[in-house]
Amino acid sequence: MMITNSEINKSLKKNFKGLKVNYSFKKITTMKIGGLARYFLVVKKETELVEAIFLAQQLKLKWYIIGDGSNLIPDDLGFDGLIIKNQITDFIVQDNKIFIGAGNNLLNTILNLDKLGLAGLEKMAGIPGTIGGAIYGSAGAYGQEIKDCLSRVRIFDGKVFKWLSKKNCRFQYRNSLFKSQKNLIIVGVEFICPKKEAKELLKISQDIIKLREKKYQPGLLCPGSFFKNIVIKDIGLEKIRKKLLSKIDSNKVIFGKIPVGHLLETVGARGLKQGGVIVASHHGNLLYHEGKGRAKDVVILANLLKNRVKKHFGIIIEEEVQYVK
């Protein structure tokens, strides 16, 4: 039997007060583009994400979880379902092991960190999101990884909550297990950062802050880095690989790694525009929304910088933002 939106609608209405209908992604994402979210709650506990994700399968309805909007791109006509916003924020500290919920602000966590004198994260302030996405996205900076000191990682399966070790997570550069298994959903990690100084920690943070910020500039409506950088070693077919480092100076390659941004400044991305939606002028690597862009503009700019860098380079590069549909 098919379950009406008038039911949906009073089901979820009457489990969730906060629960939003119709709501706008330019409200919950960085880049403030997309459409509506169907439905929108926020949830703080453990308890009500599982009523939440139980429920929407009950009503049969899709859902989708989200940190800080960060690195989402929605899609013009919306979501049409359940957009559910992690926003578990506790935080235990024993001695040097902490225990962080996902939904926690990633620069916030780093900050208190380093005031604590708890190292291991401090490169890797200013880069946006929650503890969450960061995880989910492996993210890094400065050759500084979010599983440098990662211990462990709480997740809910669909049916129960467990723990996995950080080998079991696939760790890989800007990706994981959680990318290739949604139904996985990251709800509390658990850090294990050697003790150092804390007033030298916050320099290093606030440093590396003011460097960002030179390129990001503080009100700009981005995800941060678009694509992902080029690990030479995972380029599988070593003709292609040899035909992109003879087209690159050597000087580039840094962590083994050819920023991405090198070899879209070489194709002439600085400046290319489409809608409302502009590679920055002093930034291959860097789109943003000038404030009446679509997610299509978004899509459409994003090809066509594939497909130059595929035609010049011979190597397809990849998203590190994700597109919700």
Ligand SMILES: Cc1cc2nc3c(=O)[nH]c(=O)nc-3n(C[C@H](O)[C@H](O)[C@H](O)COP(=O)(O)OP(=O)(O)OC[C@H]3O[C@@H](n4cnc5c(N)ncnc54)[C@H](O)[C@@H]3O)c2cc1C
Given for the second form:
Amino acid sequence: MMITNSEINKSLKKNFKGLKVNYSFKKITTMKIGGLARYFLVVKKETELVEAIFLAQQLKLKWYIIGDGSNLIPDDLGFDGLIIKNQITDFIVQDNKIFIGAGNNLLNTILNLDKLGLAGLEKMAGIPGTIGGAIYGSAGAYGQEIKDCLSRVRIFDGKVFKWLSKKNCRFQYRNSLFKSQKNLIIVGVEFICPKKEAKELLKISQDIIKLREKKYQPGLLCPGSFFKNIVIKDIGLEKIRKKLLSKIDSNKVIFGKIPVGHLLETVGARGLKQGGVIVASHHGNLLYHEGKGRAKDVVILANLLKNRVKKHFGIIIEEEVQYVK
Ligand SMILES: Cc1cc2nc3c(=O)[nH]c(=O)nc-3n(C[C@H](O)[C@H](O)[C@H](O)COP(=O)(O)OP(=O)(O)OC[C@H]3O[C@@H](n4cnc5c(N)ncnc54)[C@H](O)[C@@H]3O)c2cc1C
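Next up, the form predicted together with this ligand in place of the form predicted on its own?
The next block holds the full complex; its first chain is the one shown before.
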């Protein structure tokens, strides 16, 4: 039986007092771009998350889970369903084993762990977003990755809660099981962290935060690095690998990866502009929003860059950012 929009409205509003209708993506993404989420809900507890998913299933309403919106490009036409912002912020420490709700902010988590003398995440300080977003995107920086000290991930699969071992999360460079199975919601993680001096960890995090501010000015409207770097061993075709390697200096290859920024800069990306979206003049892989742009501008600019790189280097580069529609 067809469920009408007014029935969906009524049912959601009755069950969730904090529900927002036609909520702007500009308020919930670091890029401050995109249209309206038909429904927007913040969940702070596992029980609220389950209620929201079950109700969406019952109402045949599509849903999408977000963290802090620091890797998102929502469509100008918005999202015709329920956006669920995860703010489950449990934080349980048992010696060097820690359970952390996926809605915890990554930086706050790292600073808390630093203070407790628990190591393994300190170099990721300054990556925006939540723990859930970091697991989804296999986030990392300065030689550390979210998976390093991870022991297991607690998920909700739309029916039940389960634990997934680190191996089963299939982490790769900026990739994980969760990118191919969007029905899996990350609700928490368990880390086992080696112990170190708190003072030393805090200094590392603070130094890295300062260093990062040179690339990302505080307040810049962007989703971080736009495209993924190129992992040489993952290039399927020998012919493509050879063509690419013949066109770059070998000193550009760092730990088996080619920085995509180098390819983009070679094809003249710096300073390119489409509508209100610009490629930074100091970094070819940084697209930022002037304030009045559209998601469409982002897509046009991204396609232009992809085409230029394909034409010159013979390789198709892939977005790290996530489009939402
Ligand atoms: C200035 C800046 C610098 C950045 N630097 C880095 C960097 O150095 N390294 C790096 O790796 N990234 C970097 N990023 C990208 C971004 O911060 C990360 O991808 C971050 O982990 C995204 O987390 P989030 O909570 O904001 O996720 P969101 O942007 O809200 O969502 C991103 C994706 O994760 C999914 N997701 C979020 N939460 C969950 C969940 N609980 N369960 C299932 N799926 C979920 C969403 O559906 C979406 O597809 C940077 C971004 C910015 C703006």
